Every structure is written in C-alpha cells, then in structure tokens.
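Just one chain is shown here, as structure tokens, and it is the form predicted on its own.
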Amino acid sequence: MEKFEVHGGKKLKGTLEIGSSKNACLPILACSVMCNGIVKIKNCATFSDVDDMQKILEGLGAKITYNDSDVIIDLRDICSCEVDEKYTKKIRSSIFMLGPLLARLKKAVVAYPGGCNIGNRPIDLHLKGLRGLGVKIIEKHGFIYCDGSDMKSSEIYLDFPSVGATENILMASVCLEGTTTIYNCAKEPEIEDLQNFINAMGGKVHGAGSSTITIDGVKNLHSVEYKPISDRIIAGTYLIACAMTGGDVELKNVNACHNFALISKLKQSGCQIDTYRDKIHIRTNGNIHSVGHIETQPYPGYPTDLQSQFLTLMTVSDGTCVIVENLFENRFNITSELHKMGADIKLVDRMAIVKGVSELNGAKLMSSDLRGGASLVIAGLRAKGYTTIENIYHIDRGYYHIENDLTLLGADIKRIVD
C-alpha cells in the first residue's frame, strides 16, 4: 500500500507542462480497434486506467510496443470480441468497447462496467442508443451480449447529453452504410477530439462540439498517427492548488477555452488569470474570496470532475458558498475527509453548504474516488502541519505521480510506501 505525505504551506511557483488527456485517451484507445491496421498515439497519457484500457485490446488480439511516451498498437489481427471481465470491473471507460467491436465484428460481449463509487452512471443510454441502430442486446448474469449483424444507419436522439453515449453511438455508426445523426450530444472537447482521430483515420463525422453529430459511413479506416489533446481536469486541477496556496504558475499545451467555466471562478474568487493560445499563467496570494454559488453541469457548464477541487478551495474563502452537484450524487464523499481537517461543511441533498474557515489542519485522510482524492492531496498543501492521504491508487488512474508535478511546483509531498 502507497500514501502521501503533505506538509502543507508551500507557495506553488513555476511552470509545468499538462500531459494527454485520460478522458481523451480511453475513448480514442477503444476506437483503434476500428482500424485494420496500425495506430500510433502521439504522447499517449500514462494513467492506470489508460494501462488496464491497453491491456483490454491486448487480450482482443492488438499487438503494442511503445516508443517513449508513444503507443504503437497493431490491430491487424484483432480476432475476439469478448472483454476480459478482470478490466472491465476495474475501469468504467470499458464501456467504450462495445461501439468499436460491433463497428469491427459485428458483436461484442461486455461485463457491466466499474470505476469510481461517485454515483449512479447508469448506460442504459448506450443501449438505447446502439438498439436504436438494430443492434439486438441482451443482458445476464452480469454481463452485455450484443449482436450487431443487422446494423443500419439511423437517426438517435439522447435523452441527456451522455459524454460516453454519444461516443459509443457515435463510433458504432462511423462504419454504417448511409448517414446517421446524433441529437443532443454532451459537447465535451474529447468527444471533438474522437472525431479528428477517426477523421484522420479517413471517417467522415462532423459536429462534434455542438449539439448535433452526423457520421457519414465509410467502408474501412485506415493506419494513423495521432496526438490527443491535453488533459483540462489535471490542468484545473493545478489551477486550484496554485489558488488554494498562492503564487505564481503558469501551465503549457493547455487550451484555456476548455476550462472556461473554471477560470471565471477563479477570477471570481480574486485569482489573476491570463491566458494565450497555449498556456495559463496564474497569480494568487491565497486569499480566497467566495463565489457565492456554483453548479456543476455539462460542458461548457462547470465540470463535475473539478467540483470536489473547488469545493476544498472554497473551505479556506471568506464567506459561505453553496455548490450543487447535478451529475453524481456521491461526489460529495470528500467532505468528511475535509471535517477531519477542521472545515465546515453541510450537506444537504445534493447541495453542500460550505463556510470558509481560517486555517485547515494536518489530519489523515482516505481517498475514495480519483477526483477527491485528489483534492485532498491540495487540501494537504494548504493545511497546516502534515497530512497523509491513503488509497492513492484512486489518484493514479487519473494523475501520473501527481507528487512529481506539485514538487516541480514547490510542494512538499512525497509517496511512502508502507
């Protein structure tokens, strides 16, 4: 068992450069397997999660080497259509397989997918959506049986705008005959992203990014070389360290327009922000004003995988704010990890009612879930005294040594191993 340990009140300073997107790479790993040929990811992230999603294509007959921090994959004998039960209960983006090995095969036999306990993410969207292009489903003893041998183009429509719905459809049709089209799609940029890479694969999908998609079918995708774009939820994330400390930071290959909606808080709470083409550059003193009210919603809405990070900054502000979280009703785990430390918390519903104090005090801690764990992990480097924060491997599947990057930065912490 790996912890960290955090001696908190280091001024965050430097400049630090945000690696590929988790949330990109999975979905862009899964929909390799519509290539009967070769893919190279540019940059391929190095979180847990994209490892065990690598191993799922190994065990459907891909071939992979790596060539430092790209990913070289070998589809040409892809041959099974099953996925190894052992993956699929570790990552919920096993989900993403069902829409290529049908688009490959015809069929694909999935086991209900796992991941983080923040909630309930049910994929009956998934479902309707593939049923809706004659895919015939059937689901026992735990697992997703799926018979894509009468599949036709179709027009779909999403009752809520589901991120991986719409690419599990989307992928699912970029091999069909005739045009289907895709109504009320999440807008997130990493489904934009899946739309260049299966472009550059020779697919013809286009809207991407708004609230419709179309795909024009195409026979066959051919061989690519591919770089993902970078990871906005790891740079927000340092974004709010950097605010919940003070100092000076400015993060490269970022897109700032990705996290719009976050940089307007922070703003808000009396951070100076500016941005670029490429890059954010932030200055803080640590004294953090409340927003008043914030709500997570779907892109461009502020995102429900920086909520536990803005509620932690929002325990040290000078006021009272009260965040709603509209997407998953556990993602407020964190707070009594945070009452251990001294803050003051309330919870009501689907509402946390967050009164900032003056100090946060060293504690050990228990992480639960990828995002709050990380948030406790910035917590820690504002905290007074020491904090140790355990069941790091949540942290890991979406931050590679997120310790290298704080220490870059100025931090204090360091991993122990128990």
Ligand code: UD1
Given for the second form:
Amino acid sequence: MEKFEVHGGKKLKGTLEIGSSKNACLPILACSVMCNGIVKIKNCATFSDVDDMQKILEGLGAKITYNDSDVIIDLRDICSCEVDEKYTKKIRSSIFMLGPLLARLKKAVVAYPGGCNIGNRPIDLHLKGLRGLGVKIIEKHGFIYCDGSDMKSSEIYLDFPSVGATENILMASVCLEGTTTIYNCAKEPEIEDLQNFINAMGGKVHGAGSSTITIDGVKNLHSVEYKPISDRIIAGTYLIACAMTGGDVELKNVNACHNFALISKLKQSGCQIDTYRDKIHIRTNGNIHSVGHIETQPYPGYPTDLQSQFLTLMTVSDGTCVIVENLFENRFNITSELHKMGADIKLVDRMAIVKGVSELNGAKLMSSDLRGGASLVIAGLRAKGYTTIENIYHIDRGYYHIENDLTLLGADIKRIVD
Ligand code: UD1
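Structure of the form predicted in complex with this ligand (previous: the form predicted on its own):
To see the whole picture, the full complex is given below, headed by that same chain.
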C-alpha cells in the first residue's frame, strides 16, 4: 500500500509541461480497433487507466510496442469481440469498446461496468443510441451482448449530452453506409479530438464540439500517427493547487479555451491569470475570495472533474460558497476527509455549503476517488503540518506520479511505500 506524505506551506512556483489527456487517450485507444492497420499514438498518457485500456486491446488481438512515450498498436489481427471481464470491472471506459468492436466485427461482448465511487453511472444512453443504429442488445448475467449484423445509419437523439454515449455512438457509426446524425451531443474537447483522430484515419465526421454531429460512412480506416490533446483536468488541478498555496506557476502545452470556466472562477477568487496560445500563467497571493456559487454542468459549463478541487480551494476562502454537483452524486465524499482538517462544509442533497476557515490542519486522510484524491493532496499543500493520504491508487488512475510534478514546483510531497 502506497501513500503520500505532504508537508504543507510551500508556495508552488515554476513551469510545468502538461501531457496528453486521459479522457482523450481512452476513447482514441478504444477507437483504434476500427483500423485494420497500425496506429501510433504520440505522447500517449501513461496513467494506470490507459495501461488497462492497452491490456484490453491486447486481449482482442492487438500487438503493442512502445517508443519512449509513443504507443504503436498493430491492429491487423484483431480477432476477438469479447472484452476481458477483469478490465471491465477495473475501468469504466471499457464500455467504449462497444462502438469500435461493432464497427470492426459487427459483434461485441462487454461485462456490465456497474457503478463506481463517484456515483451510479448508468449506460442506458449508450445502449439506447446503439439500438437506434439497429444493434440488437441482450443483457444477461451481467454481460451486454451486441449483435450489429443489421446496423444502419440513422438519426439519434441523446436524452442527455453524455460524453461516453456521444463517443460510443459516434464510433459505431463511422463505417455505416449513408449519413448518421447525433443530436444533443456532449461538446467536450475530447470528443472533437476523437473526431480529429477518426478523420486522420480517413473517416468523415463533422460537428464535434457542437451539439450536432454528422457521420458520413466510409468503408474502412487506414493507419495513422496521432497526438492527443493535453489534459485540461490535470492543468486545472495544478492551477487550483497554485491558487491554494499562493504561488506563481506557468503551465505549458495547454489550451486555455478548454479551461475557460475554471479560469473565470479562479479570477473571481482573486488570482491573476494570463493566457497565451499554448500557455497559462497564474499568479496568486494566497488570499482566496469566495466565488459565491458554482455549479457543475456539461462542457462548456464548469466541469465535474474539477469540482472537488475547487471545493477544497473554497474551504480557505474569505466567505461562503455554495457548490452544486449536477452530474455525479458521490463527488462530495471528500468532505468527511476535509472535516478532519478543520474545514466547515455542510451537505444538503446535491449541494455543499462551504464556509471558509482561516487555515486547514494536517491530518491522516483516505482517498476514495480519482479527483477527490487529488483534492486531498491540494488540501495537504496548504495545511499546517503533515498530511498523509492513503489509497493513492485512485490518484494514479489519472495523474502520472503527481508527486513528481508537484515536487518540480517546489512542494514537499513524498510517495511512501509501506
Ligand atoms: C466522462 C469523463 C469523466 C467526466 C464525465 C463528465 C471519460 C473517460 N470520462 O465520463 O471524467 O467526469 O465525462 O464530464 O471521458 N448518464 C446517464 N446514462 C448514460 C450515460 C450517462 O444517465 O448512459 C449520466 C451520468 O450518470 C452523469 C451524466 O450522464 O450524471 C454525464 O455522464 P457522462 O457524460 O456519460 O460521463 P462519462 O462519459 O461516463
């Protein structure tokens, strides 16, 4: 069991380059199955979730080699349509395999991913959309059996702009004859990146990033070399960490437009932020103003993946802030941990009322989800004394050695192996 030990009080200072996005790499890796050739992902993210997705591909017949941070995937011998249950349980994104496997083999079998630590996470929208394309789906004994032998292009309306459902339906449609239109799509930048990846392989997808996506079917996809976008959630986490410590940090390889909602809230809380073509510079003095109210929404609204981090920032603000979580019901799990540090947070349904306190105190904490875990690290960076955070495998799912990045910026944080 590994844990972090953080000695709070150090201001973050310096420059850091942000790597590829987990939420872009996962659907892109899944989508690579649709190519009967070789896919090279440049500067692929190296988080544990991404490793697991690569193992899923290997289980389907892909051969994977590495060249520094590039991943080279030979997909010519894809032969299985069944995703190894071991990984379905481990990473929810295994559900992304439905669309690509249906496109390549007209069949897919995936174990039901179930809920996870941040909430119930149903997949009804994925299945409804695939049924709309003519896929016959049987759900039994915890497995989803998909038969795509009668698939055809169609018009699909999503009842809610789900990121994963948009991506799955989009991928399933790429090789269908005719035109498929998906309405009320999610608009996250990672979906636009998936579109760009598919088009780089010869696909004809338009409109990603808006609420309507059209897909003109192509017969097959060719080999490609592709570099995914940078991780806006990691960038956002470090911006908030900097604000928390009163630091001065420049992030490179970032697209500020992808973090507009966060940047606007950070400015409201008193941070000075300058944005450039591929850089963000944040300067803060540690005095944090309450932003009053913040509510998670689909993109371009404030992201749920940066909610726990902002809640943590608000624990040391000069006022009261109401935070509403509209997407994942268990995102407030971290509040019991923050209480141990002296934070004043009251929960009412999907709302957290956070009253700023003058300081947090170091404590022994337990991480229970990815972004919540990173938020506890942020709390530890500000707190007086030592904070230990256990169950850090949650954090490793989406941050590659977060301690190395933070140490580079001057934090006092160590990974302890018991
Ligand atoms: C993706 C991101 C995740 C992020 C989330 C919201 C990846 C790998 N993960 O997750 O980090 O937190 O977007 O920005 O990209 N829903 C249904 N039925 C469905 C699907 C979703 O009711 O079939 C609901 C969910 O419970 C949730 C909301 O829709 O309340 C949004 O979920 P969704 O956009 O699908 O998130 P994911 O794609 O799972």
